[in-house]
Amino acid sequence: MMVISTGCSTLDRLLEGGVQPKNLTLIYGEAETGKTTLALQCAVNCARMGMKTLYIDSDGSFTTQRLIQIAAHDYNQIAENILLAKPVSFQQQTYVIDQLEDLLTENVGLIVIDTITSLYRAELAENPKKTFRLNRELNRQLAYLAQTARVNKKVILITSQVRSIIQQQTLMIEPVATRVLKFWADVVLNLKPTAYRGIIEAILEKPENRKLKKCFYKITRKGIEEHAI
């Protein structure tokens, strides 16, 4: 089992070394907080350890240009170790996730689903009468991913869109399908913009027993880097 570095020392300290095997890790936050950049950075570091990444791009956020910026000098070698799937419907996402077990060879070190709720949200908007069925299927997918991470001792990283909730006159940001996502995730990382452009606050919401609860990082052209405040 191997821990995969995020490529940012402050985030690695927050996560006790990086993204951990046997865990389902959830990263959520507003737009431009670095969710996809962080996922790509983990994929790059996984490749540099000689392992492959199964990258499910359900949001259309994966770009070759951004991967080139992050990977830089060894892009060609990195790209060979990233297996990309781009489902365009929630049904296709279901199919891809259900095939993971057959793809998990020993040289696969990381599974990324970015964003796991985007296609679910799109179908829910088109078919509100299917809410119960869609919620049940999303719950099943997350249960399967959590079990896959534990049984196969793999690193699984999922990202989620957010929604605004007004609670007691306070505006809160929560991931779409909050309850089911946070229930199945072993690690929950909340990314929040700060008053400083490009500076993001990362808050560790789960597990709750960690001494270090938050850190800061900056988003640059090269990716996510350490930032101390």
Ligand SMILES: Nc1ncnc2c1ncn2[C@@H]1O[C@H](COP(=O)(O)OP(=O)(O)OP(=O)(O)O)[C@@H](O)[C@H]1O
Contents of the next structure:
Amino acid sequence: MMVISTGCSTLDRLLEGGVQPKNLTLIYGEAETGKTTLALQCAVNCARMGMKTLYIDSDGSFTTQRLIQIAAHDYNQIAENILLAKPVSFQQQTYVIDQLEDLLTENVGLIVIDTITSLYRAELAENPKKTFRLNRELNRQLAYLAQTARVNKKVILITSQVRSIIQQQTLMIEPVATRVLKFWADVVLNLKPTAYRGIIEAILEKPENRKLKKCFYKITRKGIEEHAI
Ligand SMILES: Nc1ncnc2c1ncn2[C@@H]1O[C@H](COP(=O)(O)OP(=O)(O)OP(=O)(O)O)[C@@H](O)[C@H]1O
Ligand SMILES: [Mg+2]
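We have the form predicted alone; now please give the form predicted in complex with the named molecule.
The next block holds the full complex; its first chain is the one shown before.
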């Protein structure tokens, strides 16, 4: 079983070494707080340990350009170790998640789903009548992922976006989705922008009993780096 470094020492310390196997880790926060960058850095570090990543890109934010920036010298070798799925509907996301178990071979070290709620949101906005069914399906996916992480001893990392500006629709949707995600996740990291440009505060909301509860990092062109305050 292996812990995967985030590539940022302050975050690794907060997470007791990095993202942990057997856990479902949730990273959530406002737009541009570095969720995708963090997921990519974990995939890169996983590849550098010789393991594969199953990367489910549910909001189309995975770009080779960003991966090249982050991976730099060993990009080719890293790209070979990332299996990418790009579902474009919530139904496709459901399908991909249901296939996961068959793809979980020994050499898979990490599963990423970025952003787990974006297709759910889009579908909900189009079909408000399906709210109950969609919430039930989101809940099922999360339960399955938490179980898969535990049983197969894998690192599973999911991200979710929250909005500070509350629109009529998010006012209704947000609390439900966030509650479901936080309920099933073993580790919850909340990312918050600070008054300083490019500096983000990471707050460990779960587990609750830890001594170290927060840290800071900065987002640069090369990715996410430690920032001491
Ligand atoms: N290709 C890039 N080159 C340089 N900087 C980038 C690049 N992509 C992202 N960034 C920087 O990293 C920051 C965080 O981007 P990232 O996509 O990781 O955020 P996010 O939390 O995933 O956002 P979202 O909620 O929109 O998915 C951006 O604000 C930007 O400053
Ligand atoms: Mg993103």
